[in-house]
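Only one chain is shown below, in structure tokens, and it's the form predicted on its own.
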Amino acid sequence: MKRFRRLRSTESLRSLVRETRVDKSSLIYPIFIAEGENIKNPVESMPGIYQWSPDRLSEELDRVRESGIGGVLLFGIPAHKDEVGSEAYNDEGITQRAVRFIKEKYPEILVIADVCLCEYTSHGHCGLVHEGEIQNDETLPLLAKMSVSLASAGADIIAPSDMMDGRVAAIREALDGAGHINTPIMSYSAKFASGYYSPFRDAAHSAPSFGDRRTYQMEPSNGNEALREVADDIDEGADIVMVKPALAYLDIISRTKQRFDLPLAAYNVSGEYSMVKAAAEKGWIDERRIVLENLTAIKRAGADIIITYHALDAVCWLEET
């Protein structure tokens, strides 16, 4: 009889033969930056997550620096929104100012800048709208302009999340043309039209005012198409690819990692976070155990980088194990 339990009898043995390890340097923490002063607004649907104004951002960045995690992913919430999302590519916009602040005060923190128009448009869609339809090609120059503006502000990585066709190529050409040839692109390559995003839309004030995003985000049932999306982004110049959400798409993470050799990110999204927090607050689950199990599953599936709202808590728990 084989005795698999021999290597499970103590924590030291279990640790010795552990196949998958979550390292704090692979965790990325999303942060929401709001226009204004003295703002620390709790996101009701995401316990423990806040919207921060630039003057109070250090409170969160001090925690990030102390944690030693891999970096932050920034989402801006402007005071002004319009049909063309003009604040997205305003060099003095909320996100650009936040990037400059972080690179000046916390130069050691890696800054990833999300690129999408949804937080900046009055209609809440990720691209320009004409007669109720999202315009793909007309949106690309604005995404490229936003990317150059954020890279010029000091962003270390540009992360387009809009799911417009051809945006990676457009952004790469614009970055190179502006002299940012060494700024990598982390593309939201397989981003599904998921019900797991609802709390994020509360946090980022980015819910669409009409319709939904199914005409440009991916159909959840399509796995082969996800691989085609990833392959296309790689051909266009992506340096890192991403699957979003994570937990309901572990098979896509695994298939992507097996087929492609680029660094792979997975986004442990707001709905996944909020379900854990809600169940933990009810006392139905052990939050620490569930979070570490979820992160291990994402890592085991093949993710090199995990974007998660649990990042700062997870670091403390990882250090206890």
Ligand code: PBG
Second form
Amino acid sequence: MKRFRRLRSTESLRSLVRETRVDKSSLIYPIFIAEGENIKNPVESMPGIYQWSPDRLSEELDRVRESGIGGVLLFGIPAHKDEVGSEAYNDEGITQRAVRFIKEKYPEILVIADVCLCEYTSHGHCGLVHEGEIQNDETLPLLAKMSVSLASAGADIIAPSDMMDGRVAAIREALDGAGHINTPIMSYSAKFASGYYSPFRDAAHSAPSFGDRRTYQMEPSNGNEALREVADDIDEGADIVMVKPALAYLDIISRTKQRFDLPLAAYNVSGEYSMVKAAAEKGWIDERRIVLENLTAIKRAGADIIITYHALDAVCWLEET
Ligand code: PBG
Ligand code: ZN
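Same protein, different form: I have the form predicted on its own, so give me the form predicted in complex with this ligand.
Below is the whole assembly, all chains and molecules, this chain first.
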């Protein structure tokens, strides 16, 4: 008889042979930044998550610095939205100002800037709209301009999440042209049209005012196509690729990791977070156990980097174990 239980008999043995460890330096924490003053606005559908105005951002950044996590991912919420998302590529826009503030006051915190128009457009779509259709090629120069503006403000990594075709090449060319040859691109390569984004759209005020995102984000059923998206982003110059959401797409994470050798990120999205928080609030699950189990699963599937709203809590829990 094989005695598998032999190596399970004590915590020290279990720990010795543990195959997967979640490391705090691989966790990225998303932060929402609102234009205005003295704002710490709770996101109702995401308990524990707030929109912060720049003047109060330090409260959150102190916790980030203390935690030792890998970095933050910034989402700006501008006061003014228009058809073409002007605030996205305004050098004095809310996100640009937040990046400058962080790099000045917290130079050691790695800052990843999300690049997409949906938080900045009046219609809430990730690209320009013409006669009800989302325009691909016309959107690319705006994403490139936004990327250059954020890199110039000091962003350490540019992370396009719009799912327009050709954006990685357009952004790489623009960054290089502006002298940002060393600013890496982390591309949301396989981003699925998912029901798991709803709480985020409350948090970032980015729900589309008509239609949905299915003409640019991927069909949840398509695994092979996800690999083609990743391959193409690598061809276009992505330095890090991403699969999003994470938990319902562990197979995509795993296949991507097996096929490609670039650093791979996975985004443990808002809906995944909110479901855990809601069930925990009801006392139906043990939040700490579930969160560590989920993060371990994402890591075991092959993610090198995990973007998660649980990041700061997870660090405390990891340090207890
Ligand atoms: C914007 C963007 C979204 C998310 C990250 N960047 C929302 C969307 O595509 O609607 C989702 C993040 C989350 O749900 O936590 N393009
Ligand atoms: Zn978007």
